[in-house]
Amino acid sequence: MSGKTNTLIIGGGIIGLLTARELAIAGQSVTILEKNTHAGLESSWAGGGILSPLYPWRYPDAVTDLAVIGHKDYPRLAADLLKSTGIDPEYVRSGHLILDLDEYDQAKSWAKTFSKKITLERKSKFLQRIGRRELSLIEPELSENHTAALWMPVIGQIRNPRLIKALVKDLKQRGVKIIPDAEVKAIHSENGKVLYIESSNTRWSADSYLVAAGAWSASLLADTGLSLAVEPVRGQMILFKADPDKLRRIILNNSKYLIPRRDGHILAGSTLEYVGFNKQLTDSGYQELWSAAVDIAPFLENTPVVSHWAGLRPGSSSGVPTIDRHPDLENLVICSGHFRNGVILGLGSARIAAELLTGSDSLKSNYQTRNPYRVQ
């Protein structure tokens, strides 16, 4: 059996890495077990890194509360990681155009509440409805077929593969152990506590344990008697290579989006497919994404596609993640089910998970004894 650590984290995606950082800053020793050869190769790498839920007004307040934390604190995290590691996660406040207008009243009501929880620059508006003239100034490459939009100028993005690399380097500098090729086979427990974790290469023991294994969390927890309502949902994406600044804004239309990176790459995503643990690419998925992208920005019709990939999101019915202690195992915490919003919700989720793992009293005051992310 391996040496003991304060906390053992199952899963080296964005949730596991961010929680490990919270714990390490608090002085805890942390070990992460990652089933792949490197951390963050699943949905954390495959997603787009938009720092907002796609249609945030469609979600419960519990999601908004986590998004507020991410919106406030990602700029600082990106700057800290650049300073400590030399790797730039490329936080960019691109602004976000939403071409769907049917839910404007609902969006306006949500934005009024959200904007009170964050600090806005003087004279800045969090959400506004704009017409064709303003659209052409904000995003000249937008198709002329789109004549109005919702504009959220303060929404940013982060380049999630670079964020993962920076977090991994930062954690190693803090003494966190990341063990690759360590697929967990079983969680062994006795008398209401986890005794040890059995992985593909050894046994691991700790004072406390965190399951943050994304779409694989439910299958890991099944042997503990818990039925976690998290399932894999495939999302395919394609990547265009254009000139830098050819497209400047995040743009969303009919649940499909474009995300421009600093170097000219433009992500187009994403499909939503309930096909189990199947990451196979499809021609129909490619065509769906390409057509939606060209409808938004016609110049993409003649722009080369340089990559096509898929990831498995940890889907949950309401989009509200589970962040709670296991009902029967007092030293096991679960943090999973973030669906399409793992990056933006990750910072807030990691802080709650770290509080649960360390026995912090602040949860009682924060949630007034009611945890909105409890195991259902």
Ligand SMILES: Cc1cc2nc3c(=O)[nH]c(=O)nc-3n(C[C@H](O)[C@H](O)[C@H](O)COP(=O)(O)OP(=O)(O)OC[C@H]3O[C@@H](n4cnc5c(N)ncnc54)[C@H](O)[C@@H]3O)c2cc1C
The other form holds:
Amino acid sequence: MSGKTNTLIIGGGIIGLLTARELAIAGQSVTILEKNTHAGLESSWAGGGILSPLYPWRYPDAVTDLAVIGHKDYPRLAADLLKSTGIDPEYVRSGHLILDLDEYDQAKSWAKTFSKKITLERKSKFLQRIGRRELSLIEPELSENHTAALWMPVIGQIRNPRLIKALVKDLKQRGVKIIPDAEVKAIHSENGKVLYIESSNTRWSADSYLVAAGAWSASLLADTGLSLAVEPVRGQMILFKADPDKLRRIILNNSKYLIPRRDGHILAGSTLEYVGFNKQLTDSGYQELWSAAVDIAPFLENTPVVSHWAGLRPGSSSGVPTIDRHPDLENLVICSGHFRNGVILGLGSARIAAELLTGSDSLKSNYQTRNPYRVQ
Ligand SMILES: Cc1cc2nc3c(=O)[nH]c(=O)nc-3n(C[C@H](O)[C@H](O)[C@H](O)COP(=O)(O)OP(=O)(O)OC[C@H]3O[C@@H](n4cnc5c(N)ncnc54)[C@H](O)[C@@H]3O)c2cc1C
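For comparison with the form predicted on its own, would you give the structure of this protein in the form predicted together with the named molecule?
Whole complex next, starting from this chain.
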């Protein structure tokens, strides 16, 4: 290929796409190589688009710091994409109800720190505990068994397939090349630098390279002598079609959640299964999701299920992604391992990855000495 590309990105999921956007805005020329027929068909398509980690207080600060960036900047990204592409990614500040109350104290102290880092409207609270009366006022269709909840009114959601469609169109308008059916098979290096990468019968070269191959990142990097602790973790989802506004908030109970969309679709997720690179759907997964959904909102028992799918999350042990230079190859950056939170964490991750790729000074002071996303 011509020597014009500054950066070659391996993987057109949310991480690759968002990083490409950061780089294109910074004036870089970018090419994305994607193994599938279209970008964004793997975990990033399958995900729910909740713009918060589930039970966010359970995560280390490194995750919270990225969540802060996503929380602040998704509304602007969605508005910009709508303007530039005409495609609405449906950012909605729907709020988030958590029906498990046993971690209230941890939640309270986490929320105190988090809310200091974001802009809250005057007098609004980031997290509060509400009782039966208020709960049934804001979500009348909830099961009566649920008598109290943690309520986070400012948490938002986004519709993944639309976000991806909008990002792809926006990137093309910015001159980013997205090459489909281009599975990278090998990374060739010499003297501590990547020389070229190889997909089927084509060699690709650039100034720098990004591995953003989601659950496949570890196998790709094994070639380079690096053992990256990222593994596939299957997540199944089912989709109900109800009347609009039957539910309005993201609702979490016992690690299972409902995400109501504006048009009445309600996503019920998700399973957590360590079964390798296997996206097969299972009856037991379906039953697990269906029962949990009906337990939250009994009307779903008589609501049609219109879809059932699975995706492979890039699982990492503590949910902290790796965003770092390859220890032996100076022009190769890795951004992977976002596990259950790649959408909300993606914006901040993309910014760090883009800075590592361009070697920008702001990052040197911030991350090169104390990067919490270092290769382990
Ligand atoms: C059921 C489910 C629910 C989820 N819900 C949420 C949520 O509510 N909120 C949230 O923030 N996150 C959620 N997630 C997690 C989130 O979807 C992921 O963390 C995120 O999509 C990871 O993005 P990625 O770009 O790293 O990976 P992917 O989206 O998997 O993208 C990697 C891309 O690389 C390509 N690729 C791989 N190998 C190669 C190769 N050799 N050559 C070329 N291309 C290659 C793949 O085809 C793929 O397109 C959910 C995930 C699942 C499965």
